[in-house]
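Shown here is one chain on its own, the form predicted alone, set out as structure tokens.
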Amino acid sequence: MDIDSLYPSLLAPFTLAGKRLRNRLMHASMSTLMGENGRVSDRLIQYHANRAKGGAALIVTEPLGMAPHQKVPSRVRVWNDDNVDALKRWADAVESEDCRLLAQVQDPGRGRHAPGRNPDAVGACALPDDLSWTVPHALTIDEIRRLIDDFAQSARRLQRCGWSGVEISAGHGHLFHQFLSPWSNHRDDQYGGDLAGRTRLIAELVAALRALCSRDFIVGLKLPGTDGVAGGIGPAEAAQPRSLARAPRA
């Protein structure tokens, strides 16, 4: 039996957000290092353009430096103009062989992806990282908000680059799953507490989307299912039902 036999939806075209999907393949999210210094380097653009040649439908990204604390040398900078016309180039290479080109939105928070601590790491508490003991900054409520600016103004500086839409990345430990979960969100404000308070961020951030973006841009969301820890999230609280573009805004 051929594969359009065994999988009959697979190579079949759909239309997501808008956008044509030629079929159902997509690339991941995969850290490939190629950013330099924050720019767009030709073998990054090269890579994701193969992938795209090679049939894929739909690419994510690694994260991109979306807010200006991001300085990561390998992430390319999203949030000011230094890179828009390499940012159009990288669009262009991808989008031109009929494949969709998603930013992946993302921030370790209290997470260390290098050995040692990281003095600048920031979170939804004051709690340390169970790996590195990285003691992040608890974001303030102005910060979280700007922190939110800055990732609907780099998304909406991605479209206007020719890109068509971000995933954020709300798992693996990293900032959005630190808010989500009870385990680790111990903050007595609006962005804490109860399921609605701790998806407040999250939905704030789609909501800013929403608002600066067009609605054929394409807002991925990748949500943890189990921390796999006592007093995290576990199965039954990842499965309800809920709504995060209707929480409420303070």
Ligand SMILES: Cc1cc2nc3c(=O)[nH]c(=O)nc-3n(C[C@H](O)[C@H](O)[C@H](O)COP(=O)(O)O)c2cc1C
Given for the second form:
Amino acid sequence: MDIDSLYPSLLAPFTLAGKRLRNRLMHASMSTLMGENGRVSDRLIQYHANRAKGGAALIVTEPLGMAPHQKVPSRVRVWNDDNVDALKRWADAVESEDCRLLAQVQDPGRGRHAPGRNPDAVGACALPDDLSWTVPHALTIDEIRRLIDDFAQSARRLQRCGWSGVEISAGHGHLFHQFLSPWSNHRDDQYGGDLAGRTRLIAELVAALRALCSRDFIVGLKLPGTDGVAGGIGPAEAAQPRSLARAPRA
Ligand SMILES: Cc1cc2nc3c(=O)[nH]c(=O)nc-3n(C[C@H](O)[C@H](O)[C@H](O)COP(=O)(O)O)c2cc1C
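Switch from the form predicted alone to the form predicted in complex with the named molecule and give that structure.
Below is the entire complex, every chain and molecule, led by the chain shown above.
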């Protein structure tokens, strides 16, 4: 039996946010560490162009530098105009192969690989990371608003450079996940507490993206299925993403 008969939908086209996907094959976000000192490298572009040539209909990149505090050298800077020409070349190399290119919006928060102080670590609250023991700076409400604005402005820059959308990474124990989970979010303001409070950061980010980018700009969301610890997100709560879908659309 050929693949078309086994999986009749897999290679069939699909429309997402008004954009045509040639099939249902999506390349999930994969950190390549090919960014060089915050710059797009030719290797990074070629890596994604090859996967587009290979048949993927949509690629999500690794996390990009979408706010000024994200200074890791392998993160490509998007929060200013340094890389505009290279970001256009990157989008063109992939989109010209009939493949949609999405940038991942992510911040590790307290979730670090290296133990120690990590002065750029921000979080829902100042609780130590379970693995690295990093204690993040608890974001104030003003800092949350600035972060949302930085991410949305960076997304708009990407759209101007020809990118099809972004994916918000709210899994893998990173910042958005830390806000979502009662395990790591002990805030007592409007960004903590019940499900509406813990999902507020993401709902406001989606609203900001919708306000700054056009309706055909794809906004994806990667969510955790379970935290695997008592007092965290379990499968029942993970199956209730409705409060996020209610974010106002521009
Ligand atoms: C080498 C490697 C790097 C990854 N980098 C990222 C990343 O930067 N961001 C992310 O959200 N997921 C990352 N992932 C996770 C994948 O996107 C995906 O969620 C995971 O591999 C599970 O999917 P799979 O079962 O199809 O492999 C990475 C996975 C691997 C193996």
